[in-house]
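One chain comes next, on its own, written out as structure tokens in the form predicted alone.
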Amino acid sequence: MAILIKNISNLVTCRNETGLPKRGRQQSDVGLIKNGFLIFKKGKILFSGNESGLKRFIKSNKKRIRSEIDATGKTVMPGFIDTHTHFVFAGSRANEYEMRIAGKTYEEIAAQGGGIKSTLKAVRKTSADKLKEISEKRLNNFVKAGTTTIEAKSGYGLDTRNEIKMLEVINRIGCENRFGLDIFPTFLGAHAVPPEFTKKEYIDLICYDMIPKIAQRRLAVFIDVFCEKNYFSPAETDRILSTGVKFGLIPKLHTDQFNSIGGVDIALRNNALTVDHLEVLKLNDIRKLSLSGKTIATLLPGVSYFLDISYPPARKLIENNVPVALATDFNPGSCMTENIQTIMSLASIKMKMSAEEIVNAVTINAAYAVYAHDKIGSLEAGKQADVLIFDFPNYKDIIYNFTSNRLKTAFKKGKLIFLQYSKTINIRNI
């Protein structure tokens, strides 16, 4: 039988009807039903609409409601997307947080043995089923802040061994964690070079044998590098990225977080589905990603608060009719938060993004961006019962009331995955 959430003062539903990505003007239409009602069952949305649509859906459908949610003074949306995370990781960082706090640049700390490099040692020495339990811990924090579908990328190995032993971790972890998340696996193994290798031996190995290997035993969906100055250059993104293309993988790229050296053109050749950070972004390569219409740009302001460096430009991203979505960017060096309300927050002071938009960019935007559009990040009959309820009347509040989880409930797939109890909430039965 089907539960039933009823008297929804803010329904956001954040449907789309064009088959693309959100942008421009339409990032401003969040599909808001006032005094809304929805129905799932078995994991499905039935019915998402008002009360004359409801009473004509139970007329013609003929079913029985198990249980009611009574949902008066509440918001009711989709579950949050995080399409951008790092959170397989062992170790701590923190002293790398003490270092730049002092003064010191992410490069630098990097020089000096910090960054990527000190969390490989780190994974390296941490077997499988222990970085499994450490990583699956912090499922809890996403889950608190709303969010029900995660991306995570390897690239704390480097090499064959390791990364694969990451993605294993990964596809263990969606498969097993105890809310049944949706977790996207991404290979990453152009993070950086490991020391034990030089650049073109490190590169020869990614697209002759972790590739293969990744692609044959589906351990990944996508493929990503880091596109920067004493990273990787645009010539030897174009071909890892081209290689795991014709492997089956799907592209994203980091670029122009710390420099512009022609990230956004290689993306664009290998019709990548997301261009993450962009930081430093021109311009001239915003036109670009208008004109592809399809690329989505994933801000992450997280990153740009805990380095204390340049906001990506949102409003101009919008304004050239780029789709836009938002992620943590959860990692042990750059930003140690799985709170995606935070993100929220951040997009809304820093970038100027509004509402409407900042909610696209974390449902519905966010689902084209892990290429499962068909199935969440909106409330729609057929989709994935993902859903939130929030204890304000109107979803501008959960943006206005910074810091101020007020989630009360969660579903995942129709099951009940997060309760904070209230007495001014009636859940029955369920």
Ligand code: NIG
The other form holds:
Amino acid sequence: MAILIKNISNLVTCRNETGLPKRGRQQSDVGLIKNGFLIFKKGKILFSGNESGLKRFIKSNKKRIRSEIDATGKTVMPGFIDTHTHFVFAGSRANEYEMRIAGKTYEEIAAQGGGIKSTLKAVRKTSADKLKEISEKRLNNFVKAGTTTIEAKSGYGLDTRNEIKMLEVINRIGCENRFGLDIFPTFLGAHAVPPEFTKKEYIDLICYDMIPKIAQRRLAVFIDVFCEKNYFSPAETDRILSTGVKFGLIPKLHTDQFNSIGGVDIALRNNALTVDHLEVLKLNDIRKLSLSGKTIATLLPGVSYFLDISYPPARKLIENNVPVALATDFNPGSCMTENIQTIMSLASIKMKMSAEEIVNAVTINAAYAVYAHDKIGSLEAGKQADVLIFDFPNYKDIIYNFTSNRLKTAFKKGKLIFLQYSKTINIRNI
Ligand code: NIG
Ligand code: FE
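Would you mind giving the form predicted together with the named molecule, to go alongside the form predicted alone above?
So here's everything in the complex, that chain up top.
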């Protein structure tokens, strides 16, 4: 039997009529229905629309409603999709955070053996079971903020055994997590060169050993590379991405974070689904992305905040018709938060994205960024019932009322995974 959410003040469907990620002015259309109604059953949306549509639907479908939720004064929207995370890791880099606050840069700390290499040591000495246990605990923090789908990268193992260990952990968390969250695994072996290899040896290992094994066991959907000075050059990135593509992995790219060295050209040549970071993206590369018309720009303003570096040119990307997604980049070095709502606030204040552009960036465009737009990202009949209820009559308030989480209820595939109790505790009774 079905569940009906009725009298929804703002039903934000994020529906998508073009069958493509939303770009330019389309990114401002959230498919808003005032006084909306939503029905779902067995994890799938059956109906989303207004009252007259509901009457027609009930008449022709004779659905029995098991329970009704009154959403007067509430906003209902699709579950958020965090398309760029490194949430599987061990150890802490709180000491590096303090070094940065005292004046050192991320790159200086990395050059002194910190950064990715310090998490590498911690991950290598942690067993798969332990790594799963500590990483899985973090899911709670994603869910509390409304995230119902997560992309997760390897990249702290950096040899065949440990990269496979990380991907196995990501896949196990995907299958076994208690929330039923969808987790999309990405192979990021080319995150840094580990100390025991020369760069040439390590890239050979990635191309001849890791990629074939990972692809054969279907441990990853995507392949990603950190294209950056002192990490992987455009030519090296090209070799790794194109090998991944030959083995059926979908390319993504970390590029233009600290230096603009030509990563966008390589991403476009390999038909990358997304280019991520883009803190120092140049206008020329924006034009190339605009002409390509396919690749999504995934912006991570939490990194700019946490490392105190420049913000990606969101307005220029949108003006040039490049579809924009937003993600946390949750990781121990450059963005230590699982909270996508914080990222939405930064996108508003620091990148001047509108509330509508932001909402599409964490829902439908994010669904395209993990190639799951047929299942998630909008509240349309046939899609998964990944549904959030916020205690605001207007969706704009989610961003206006920054850092004050008013998520009331979250459903994943129709299953209740989060419920915020609104009753005030009577202090005298404690
Ligand atoms: O997305 N830029 C490269 N990788 C991560 C940082 C990883 C780390 O510092 O552990 C990022 O910012
Ligand atoms: Fe990242």
